[in-house]
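We begin with a single chain expressed as structure tokens, specifically the form predicted on its own.
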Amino acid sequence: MKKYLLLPILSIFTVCAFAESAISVSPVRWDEAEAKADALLAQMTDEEKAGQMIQAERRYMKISDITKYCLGSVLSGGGSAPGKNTVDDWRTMIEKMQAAAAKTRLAIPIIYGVDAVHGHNNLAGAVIFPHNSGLGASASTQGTFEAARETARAIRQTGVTWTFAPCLAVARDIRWGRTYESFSEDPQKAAAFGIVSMRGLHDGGAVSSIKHFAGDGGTAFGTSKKTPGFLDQGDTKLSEEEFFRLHLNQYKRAVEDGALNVMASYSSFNGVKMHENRRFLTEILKEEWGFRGFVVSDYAAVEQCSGKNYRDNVILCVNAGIDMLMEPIRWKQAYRSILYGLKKGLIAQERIDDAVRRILTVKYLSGLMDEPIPAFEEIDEAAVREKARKAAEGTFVLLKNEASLLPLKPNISVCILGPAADSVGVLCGGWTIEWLGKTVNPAVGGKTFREAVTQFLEAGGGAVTDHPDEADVILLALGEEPYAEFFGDAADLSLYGDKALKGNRAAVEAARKAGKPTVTVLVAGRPRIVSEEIKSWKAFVMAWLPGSEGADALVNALWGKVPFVGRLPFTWPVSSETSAETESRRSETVLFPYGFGL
């Protein structure tokens, strides 16, 4: 087998004050956990083993099913929450689930998983941190570490111990609907920030999941079979050498740093779905790299594989190296398929034992076997919001500042235009309370941009006016609708194209007609095409998706209370057609180069 050298990686400067609940991933701890897993595995029936390999969604199961099937895991998909979505509702649900697990013959706890990708974003009232594209613009990894650690503490407070994060994808075409989940187009930067995020989650006591293994950020435009969709879950078409350089080596580094779980990618590599690619899941990840944790499939991804039917797909994926099947709805069928494959000799006993050993090892290593429900920790919400604000302040990128218009003076009169000015949901983006996010009232606290500006100016002797002719400066707040995954794929990245906020065009025209100095703020998960519009703006700021505290953070940057330190983690193209990596590196197709920032 070919050997591939690990690319040099950015230095990671992070101060870690390890919490009592921190997960140690030292070799000694791995050995101890594995020995305990082996001892427990020796006592298990095949039915109990199959149950441990299943992850069901809370909406499509009964709590008694945990006892009946000895289920290994339960998850909440995006927007799936119990009761009125309070901390108490979550803890009560998980207490009941763990009580059901305790009734099984061997009393093996479930491990509960959520997509907490920028805070405990399923929970009402959660503090929402910046998405990864913004964190990747930061000059320091400290905000990334704090975001991950506080996310871990937040989910543990509700009884959850596993989050499907961080995303190590390298987004090479910003038309991809998951670009904001990527730290950078640069694999070295994505690795550096992703590993810090993983460390932060472990320090906070949560099991991490590095995803999506591998190549999801490199799919070719037009290869997606999702509707709507152009790129997401498509095919990455590269030589193996390029695939390793751009999309795989960050996972090798994370494995060496103590990765606990890997989530397989929906995408394909040169026509072969990663979920059934034994070469990458087993030969490279587990055998060559020595990964000791477990591999989980993505949400219902088994159905997309190349078998003759669902049962064949389950067998195909397990044999390829999938250890736990995230089959939210068809989990009983997946359970039966595992047992069928074992009985008929289509899945070896050794493969089943290996999968369960890995799952049990992580359960022991994380402390779950000793403490199925984390002890309740009171969290100082104000302190966490302060951390989220500071993290956001490091993400903003100043792209234009004609005549040094910024920082603004505190005693001026401003007119705020644009649809991004009045929505906390737009500041937060997708994966916020609901899978796709919400434009209106996402129930996460925080302020709108208009509220934050008004409050600041009223305290400093300035004013906000609704009349452009009365203003000294126009603040133009443009943005994207919240979205997730293939719903965010976009062929047209103009300010008025796919997923752009509907009021962008009218606001741009109103600002142009006013003829006043205009500071434009773009709230988006990726660059949008501004090649013509920017000519009439005096200043331009890329705000990414800064989260629930993003408005206050943005005000602090615009008025000079904190400096602009962000640098572009993605090349900014001049047109949608030049968004792909093969085109956007030519100087004539680049509006702002990778790493730019004033």
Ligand code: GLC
Given for the second form:
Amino acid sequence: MKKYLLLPILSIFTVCAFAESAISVSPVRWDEAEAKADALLAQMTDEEKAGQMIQAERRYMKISDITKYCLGSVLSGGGSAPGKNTVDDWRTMIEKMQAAAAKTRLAIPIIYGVDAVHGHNNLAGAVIFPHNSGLGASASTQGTFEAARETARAIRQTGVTWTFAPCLAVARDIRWGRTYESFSEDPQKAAAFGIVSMRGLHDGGAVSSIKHFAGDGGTAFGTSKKTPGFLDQGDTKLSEEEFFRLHLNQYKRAVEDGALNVMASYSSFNGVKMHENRRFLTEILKEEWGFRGFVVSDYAAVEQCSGKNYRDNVILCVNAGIDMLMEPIRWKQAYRSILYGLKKGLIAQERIDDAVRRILTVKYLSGLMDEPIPAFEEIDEAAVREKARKAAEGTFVLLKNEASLLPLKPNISVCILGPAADSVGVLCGGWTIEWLGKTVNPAVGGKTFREAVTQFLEAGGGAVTDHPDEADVILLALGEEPYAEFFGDAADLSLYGDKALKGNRAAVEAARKAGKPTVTVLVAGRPRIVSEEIKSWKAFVMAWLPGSEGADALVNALWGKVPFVGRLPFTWPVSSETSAETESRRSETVLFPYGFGL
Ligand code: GLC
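Please supply the corresponding structure for the form predicted together with the named molecule (the preceding block corresponds to the form predicted on its own).
Once more the chain from above appears, this time first in line as the rest of the complex follows.
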């Protein structure tokens, strides 16, 4: 088998030196955990082993199923929250689940997983940190580390100990709906920030899940099976050399750094679904790189594979190297398929034992076996909000500043236009309270941009006016509507195209007509096409998706309380049609190059 020398990650970022993590991933701790896992495995029946390989979604199971099937894990899909979605409701739910697990013959706790990708974003009132595309613009990884560690502490407070993060995707085509989950188009930056995020989660006491292995951000436009004609879950068509360089290197580096869990990608590599790709899931990830944790499938991804029926697909994926099946709804069928495969000799006993050993090893290593419910720890919310605001301040990229209009003076009159001015939900983006996020009332704290600007100006002798002709400066706040995954795939990335806020066009027109110095702020998960409009703006700031504290952060940057330090982690194209794979970075296709920022 041809092996490619993977480029060592140059430490182009100072990856912060970390104290010993709350979850230590040292080799000796792995050895200890593996020995305990082996001792427990030796006592287990095949039915108990099959149960440990199953992850069901909370809405599609009864708590008593945990006892009956010895379930290994339960998840909350995006927006799936118990009761009134309070900390107590979460803890009560998970306490009941762990009590059910304690009734199994060997009392093996479940591990509960959520997509806490920028704070405990399923939880009402959560502090929401910037999404990864903004964090990747930051000059240092400190904000990324803080975001991850506070996310870990927040989920543990609710009894959850596993988050499906960080995403290590290298988004090579910004038309992809998950670009905002990627730290950069550059694999080295994605690795550096992704590994710091993983360490932050471990430091905070949460099991991380590096995802989606591999090539999720490199699919060719038009190859999506999920949304025909688009990208998400499509086919990454590359030479093996390029695939390793762009989409595997960061995983190898993360495995060397103690990765606990890998989530397989829905996407394919040259036509073969990653979920059934034994070469990568087993031969490279486990045998060549020595990954000792476990691989989880993505949400109901098994059914997309090439087997002739669901049972065949389960057998195909387990044999390829999937250790735990995230089968939210069909989990009973998956459970029976594992046992059928074992009984018929279609899945070897060694494969089942290996999968369960890996799962149990991570449960021991993470401390779950000794403490199924993390002790409740008070969290200083004000301190976390300040960390989120500082993280957001580091993400903003100043792309134009004619006549040094920025920083603004405190005692000016400002007219605020644009649909991104009046929604915290737009500042937070997808994966916020609901899977796709919400424009209106997303049940998180924080202020709108308009509220933050008004509060600041009125305190400093300035004013906000509704009449452009009375204003010294127009603040134009444009953006994208919240979205997630394939719902965010786009063909038209103009300010009026796919996933753009409906009010963008009118606001751009009104600002142009006003004929006043205009500062535009774009609140979006990725670059949008602004080649014409930017000509009438004096200043232009890319704010990404800065989170619940983003408005105060923006005010601090616009009025000079903090400097602009961000640099583009993605090339900014002139038109929607370019992507890193299909277009060489010719000057006429690039508005702002990768790494640009004033
Ligand atoms: C989704 C996503 C994955 C997420 C999982 C659980 O479809 O692809 O990133 O972790 O399902 O919500």
